[in-house]
Amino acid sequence: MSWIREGELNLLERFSANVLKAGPMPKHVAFIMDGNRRFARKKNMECLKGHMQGFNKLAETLRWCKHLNIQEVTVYAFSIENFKRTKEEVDGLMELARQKFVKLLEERENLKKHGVCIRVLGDLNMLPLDLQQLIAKSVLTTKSHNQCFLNVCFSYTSRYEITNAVREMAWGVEEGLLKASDVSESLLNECLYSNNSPNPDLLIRTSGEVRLSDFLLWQSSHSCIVFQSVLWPEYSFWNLCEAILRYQLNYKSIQKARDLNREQQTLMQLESDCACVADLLQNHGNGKPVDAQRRQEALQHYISCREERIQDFLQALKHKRDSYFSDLWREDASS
């Protein structure tokens, strides 16, 4: 089955999309794909083709969302804590992603021309060599792709990923880029392995469990979060429709809390920036008071050399990112 899935809408599916599309529309939709297991029991088939049935139900959901003018999809494919499954299902798994991931590069062309970006977001070291280099591979192949984007949650929870930042930050500070005082909710946000994507509009969660699983739990925290007992892979446009619904109907108080939150850690900066000036003045000027200009310009060169620390630290922590995937098909490459 291929990754991106032609064909139009039915004259019904347009004439809905049309409506929707209307008010407004999420740009980033995130989705927990839960309930393949249960889909193959239900229909008395092996396990793995009910993940086989949920990667179908994903190529075809994209294609929904590229006619709805959904730009970003957010998937969790493999959760950390499915590596204790029983070692056939994850075996199962990995050789259904190494499939996955082949078709993806066999389908780069096409790709291409939808202009689809690929995402892989987790700790890849924890999967199989050749399955890392495969990923990297088509990372690197769809990087400047830039019409729509698909971030594939895998070997992924969401505290790890904030782990894993704050131990970014820790590296930062290490390697003299960063001061402790640079620490901040917004400079953890750009560590994330997300941190190229605005946080999702809309999670959607089927099968009818209603909890979050350790997926998105920062990003999401306001988002609009809708939990459907429909089936992963008999989830429907209709389905996609309902959950956009939804969204529509708590847009005014979801994007309040959003500006709100915004305002909150644009206060909490500046608080921490002026407390930090505050204390360098106070070691460095002999006890003399400061009048309000002098502090003034202090502050401004305070949080314009912060600004220059956090940027240098970014790129160095991008860099550090693009040569794990760099390396990676290097090595297959010469293998």
Given for the second form:
Amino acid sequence: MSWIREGELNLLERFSANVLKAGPMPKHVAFIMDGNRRFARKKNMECLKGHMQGFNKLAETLRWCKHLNIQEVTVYAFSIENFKRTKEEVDGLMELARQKFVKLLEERENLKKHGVCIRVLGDLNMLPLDLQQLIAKSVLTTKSHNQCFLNVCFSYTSRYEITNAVREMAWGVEEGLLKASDVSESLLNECLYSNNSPNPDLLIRTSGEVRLSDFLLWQSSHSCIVFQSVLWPEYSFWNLCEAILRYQLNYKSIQKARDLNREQQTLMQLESDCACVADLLQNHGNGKPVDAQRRQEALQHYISCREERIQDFLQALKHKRDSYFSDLWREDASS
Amino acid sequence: MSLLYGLLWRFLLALVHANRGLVSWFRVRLPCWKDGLWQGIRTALLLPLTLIGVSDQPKKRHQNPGDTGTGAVGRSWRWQSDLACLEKLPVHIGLLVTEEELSYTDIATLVVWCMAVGISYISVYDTCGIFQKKNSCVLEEIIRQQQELLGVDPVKYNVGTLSSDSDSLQHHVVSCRPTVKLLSSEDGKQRIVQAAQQLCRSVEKKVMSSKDINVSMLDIILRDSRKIPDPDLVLKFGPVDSTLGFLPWHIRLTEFISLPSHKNVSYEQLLGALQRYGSCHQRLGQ
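Next, report the structure of the form predicted together with its partner chain; the form predicted on its own has already been given.
Then the entire complex follows, led off by the chain already shown.
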């Protein structure tokens, strides 16, 4: 089955989509595609068949999202915790992923036509090398596409992602690019695997479970979270519409909370900058009192230096991450 | 055409709002209605159950425990019998209030009920951190209601805020008494940022290398060495379907159950939510 589904919505679907689109629409939707195995059990199928149906549903959902002007979708495909499953199932899932990424590379022309950019978020080092190389190839091939974005969380947990971001910042400190005091909420945001995406507006979990299971914990702190009882392979256009309607009902309150959070962040950053400047002046001024104007100048200078440091660091981090992928590709080509 | 769609959208939204309003009106005004009738109304309103979360109790309401002077013995028997019908009890519960208007009395009542059924850690959160700022009001109210509802010596329970000095809270671990924490958004992402700064400072001083940083190291720092487990259950009050910044690190495996409002919440609603939590099974990735 292909990654891209062609086809228009039917008349009723199109009408409903147009009504929904009159309201605020989510730009980025995240899915926990839960219920593949329960679906398989229900239908007396093999477990892996259920996962395959799940993938087909993903392709269909992407088509709906496209018609609903949702440019970005993030899905939880495989958690680091899932490595605990039986060897048979894990191997089966890896094989399914292999097939899907091979298929993706075959469909590159079609992906280009639709401008689909695919990113894989997670610790790829835990995967078999050939799969890593396939993923690297897929990511690099679709890198420049900018119509719609699909983020596949593979070998991912949110705690691991946050820890990795902290590790990257610590690396920056080690390299002398950053100071420990430069660490902030927005910098941590930039160091996550998801740094290229805005935070999801809507997070949907299917199959009736009411927890996040270590998915986008940081990014979804001001997202509308919708738990739906339908199993993922049975997910329908109308389920998606219901979730969007819930988002629209929540829109104002969540927007307000987001604004408040942004204000707090700015304030916090200013406080931290002031504290750093006060420290500097204390150390260099031999304890002499400093007048307000000099303090202000020092603050401005400090802020611009900090911003410059952060820019340089983020550049270095991007380079590091890019070269990880291109090295994988090169290795594959030479072997 | 777009004007028509816009009007239709507004109409749709108004319809859903009206539905919500009606349902909560019925719940407040007619609390004693029998199951069948109640179900009937909901079906008649064609309201998807999911839109109101688990707001409605299938059981008929009965009197709040502690309301009447049945005496401390009778009450404690009541809590015991409630406990018996629960499959499992959360060790740490989060009360997440998304409403703008807050009620100290109602939140204190909820906290006291949670203590009474035997929950060890109770975290109270609101987006603006009002409960944390006005902690003395909340704590006073909790102590007052403890005496009123449970008839116990308030000294038995410990109450503190997460941001207070960790040493002074150390004895909570040993004492095995319920601990109440009042949280704000600063205890969420900001705490993670502080932990990151702390680790980066160690790296700056060359005490450790960036490669040494791992999940459990960060987890230990964020647990504050107080060994408080992650919340097992978060009860979300109010119409907003979001965690609104509630402890992002700690809610990895937390079950979320929504209730329509923390105001005038009934003991049966809390018990119903706990029962629903009791029936949740976690597979932990397997």
